[in-house]
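Just one chain follows, in the form predicted on its own, and it is written as structure tokens.
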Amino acid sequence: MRSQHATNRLASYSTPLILAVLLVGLVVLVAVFGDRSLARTAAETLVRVTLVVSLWIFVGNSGVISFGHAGYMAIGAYCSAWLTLKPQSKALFLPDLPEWLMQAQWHVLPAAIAGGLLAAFIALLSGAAILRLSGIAASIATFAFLAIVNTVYSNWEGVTGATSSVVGLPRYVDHWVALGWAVAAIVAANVYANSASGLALRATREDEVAARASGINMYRHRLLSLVISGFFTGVSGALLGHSIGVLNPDSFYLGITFISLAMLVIGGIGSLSGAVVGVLLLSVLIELLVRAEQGISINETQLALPSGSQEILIGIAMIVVLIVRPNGLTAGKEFKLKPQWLRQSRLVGAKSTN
């Protein structure tokens, strides 16, 4: 029995290894065969992986749909900007920053971590109030949080630049940096999902009444998952800012909220593998649609999709997937090595040592 439990546990921990190999393979192909444009697309895709995986840490385990994660993303992005922009740029764009922030000029890595920590702290404070609600009420409250963050950041002119874009961020994030954070988010998500807290939280997702009757503290586990999720969401915001070099509050509002939830739903909200698959497939679709909107030449004929086709076709794709596969493309199943393969490898290893 103990051997069977250990084998099943090893199988569950093989999921991040498989997903990491998939992402590494993608980056290696881009590095070997791609151009600068494709490398930039790969970096953006891997930043989305970090975002959607961090969203899954909370949504996938709790079953509560969150519309507020773009707010944590904005918090992490602007925190990183405050710490990394040159003092001259901050004096120009963000004149009301405190003096110690005005003079700060950190490296992007500690700044991204600081952005994640600030987002996690705000997630703790906001979650302490929001997560006392359940179901649709909690989801609406997360949207209210997003609206509050967007309103504050869109009007706090001396600190965030308001609706004016903050430019001049060091473009440090390439596909290799984004890959490292994407793998880190996947590993953290898998570790949490297989922890006692993650298992308890999924029990509340399946049957809230039975879980409460079993003595599970749903509020505490939801809050913990939101804090972990908030950290990686804040980091993804910092990565996005240092990937494109520009920040604007509208970049962290409805558009990115819709696309991240679409990726999660299409891939399969019930599994970590589904979150990653949804990002990869939808990112490919987005890139194809963007190029189609720009125009494609076929036999001296210029064909182009009407502006706005991207959002319409992604919405249609969501509807089709929900009709054909309500649980997403992965149907809530994880990519993992089969237990019998792991048992065979352990037996081979034992024989070789003997």
Contents of the next structure:
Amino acid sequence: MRSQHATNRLASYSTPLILAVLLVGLVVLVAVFGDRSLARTAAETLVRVTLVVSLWIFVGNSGVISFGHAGYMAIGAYCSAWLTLKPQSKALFLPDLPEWLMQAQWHVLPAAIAGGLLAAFIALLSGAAILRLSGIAASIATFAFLAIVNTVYSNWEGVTGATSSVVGLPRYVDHWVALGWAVAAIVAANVYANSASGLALRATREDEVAARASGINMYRHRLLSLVISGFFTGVSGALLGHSIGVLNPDSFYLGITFISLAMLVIGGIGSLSGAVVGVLLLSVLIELLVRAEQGISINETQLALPSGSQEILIGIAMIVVLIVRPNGLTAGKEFKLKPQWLRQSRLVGAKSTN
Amino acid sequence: MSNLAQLFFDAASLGGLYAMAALGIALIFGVMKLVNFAHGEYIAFCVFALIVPSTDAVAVMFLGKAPALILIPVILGLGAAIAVASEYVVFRHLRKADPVAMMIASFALGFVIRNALLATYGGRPKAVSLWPGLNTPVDIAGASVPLLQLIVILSTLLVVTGLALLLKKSRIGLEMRAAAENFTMARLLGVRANRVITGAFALSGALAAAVALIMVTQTGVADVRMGGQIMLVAFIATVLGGLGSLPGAVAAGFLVGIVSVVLQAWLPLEARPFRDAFLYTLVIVCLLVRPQGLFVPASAKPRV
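Condition change, the form predicted on its own to the form predicted in complex with the partner chain:
Below, the chain from earlier opens the complete complex, with every other chain and molecule after it.
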């Protein structure tokens, strides 16, 4: 006989299934009915899903806000660029790369994984230091980490091209590739959140002192979640680079930090479904606002929002959500399936305990 | 010798600037546990209040034309006004929210102000000359020191002693310290929450305005991004000094300024662009040794 706990646990594995079906459905719709620009938007959105889900692995479970994830993105993106660019163009633009890296011309998939692994390694090093601090102080330290990465990547002329962009990355990331990684990140996030470590970490999020009294080593679980989160964030950085084809340190700075946090907060920081919902909602909103900034003509009158209103409106939306619905739109709830046979066994379980 | 004197004046003036910015952040954190990510944007707002709103490359002075005697109080007032307004519009509704939600809201507010400034003034940095006479060097102890540096050092000392007096001697200061110590208890004993919080925001905004005036005179540039870097340093100083400790914030602000000037002077030439990376790494190392900060008040110890 299954206990209620086991039933809940089984039901929680349905969350990634629902989310994956949702994303696959969207992509199939786009692939069948959409034009090329819609396909590009879909790919961009799915890269953001990968990013925000990996951000959620750390932020959602630990409750510590990280401003540093754009840094892990930059690390993954540049690593993948070093491994995939043609040796000639590397010799031209990035002359100070070590010899073996200069000659490297990997396939894109192992390069993305290598980018993720490097980001995870840096997450291990930086997290080992930063996560010793208490919540708010740790958040500020992640901000310092972001500034460190940005300073290094904008000044290391011969290795990162500094502020002049790295161009010519193979643009292989279409909506199918992005879909694959997004689903992988969602599955990993769900498996981690329901693992012993994920549950322990969420216990520290709810009540640090009680969790510590129950023998939970908060530092270790935070670090583990940051490393997993760092891996997928690095991959999402690589995906972003290979979907636009150009890398610049400033595209991994405050702008993307803000937008990814906005998506997470608006969707609801407490749940994986919230992260995905937030990305989808805000991506639609951004797309609409961008179109509105370009102007809509109705009866020969040109209506256009002033440029910059997209960011302002999204910022305001974020503040309003925080005030009106502090837990986000999903308020920490997950999409779950509870099929009949599960529900019944739960009733039986409840009876047998009575 | 003259080199050392030069280094001393550089360090003291930069440290003073950082200390003032850190104070602005620590004041608000002390009273309502809000890490105010919009502080840098208050600074940028005050800088841009000096010039006429337009997206042209050339800046035309607006408030900046006024004589210093009028300009300084007006800008300080503006800084206080935007800080108080942001409290009224945003943070008042979040008073019961947890610090993390408030921090994210302030981040969003900063983003809104920054983009509003970008939309009205354009993204390119603009040349602004405010009191150019203050950059003429004066010879002291064998070092040639711009007059402005002396003014910065003096005004930091003035601000810090003034603030200390205000906090120690006046009624509102007493209430603020009580609120920083234990907000609920202070309210139970008759401290008015709105008065204290508004006061803290006004002071913090005025400090941001002071930082803005100094930065714009020193660099001669108005740039939307200029608030961000100093805000980061100020955050780091408040964490380094121990969150919630005002003297800690001032001391750590000076410390960061000094270390930053020393790094600039002693790092080998090719490593100098990476100065900030070294600085922040040092800070993280420092926090590893003392995670609770260098100067921690007794009240900062979390109670169960």
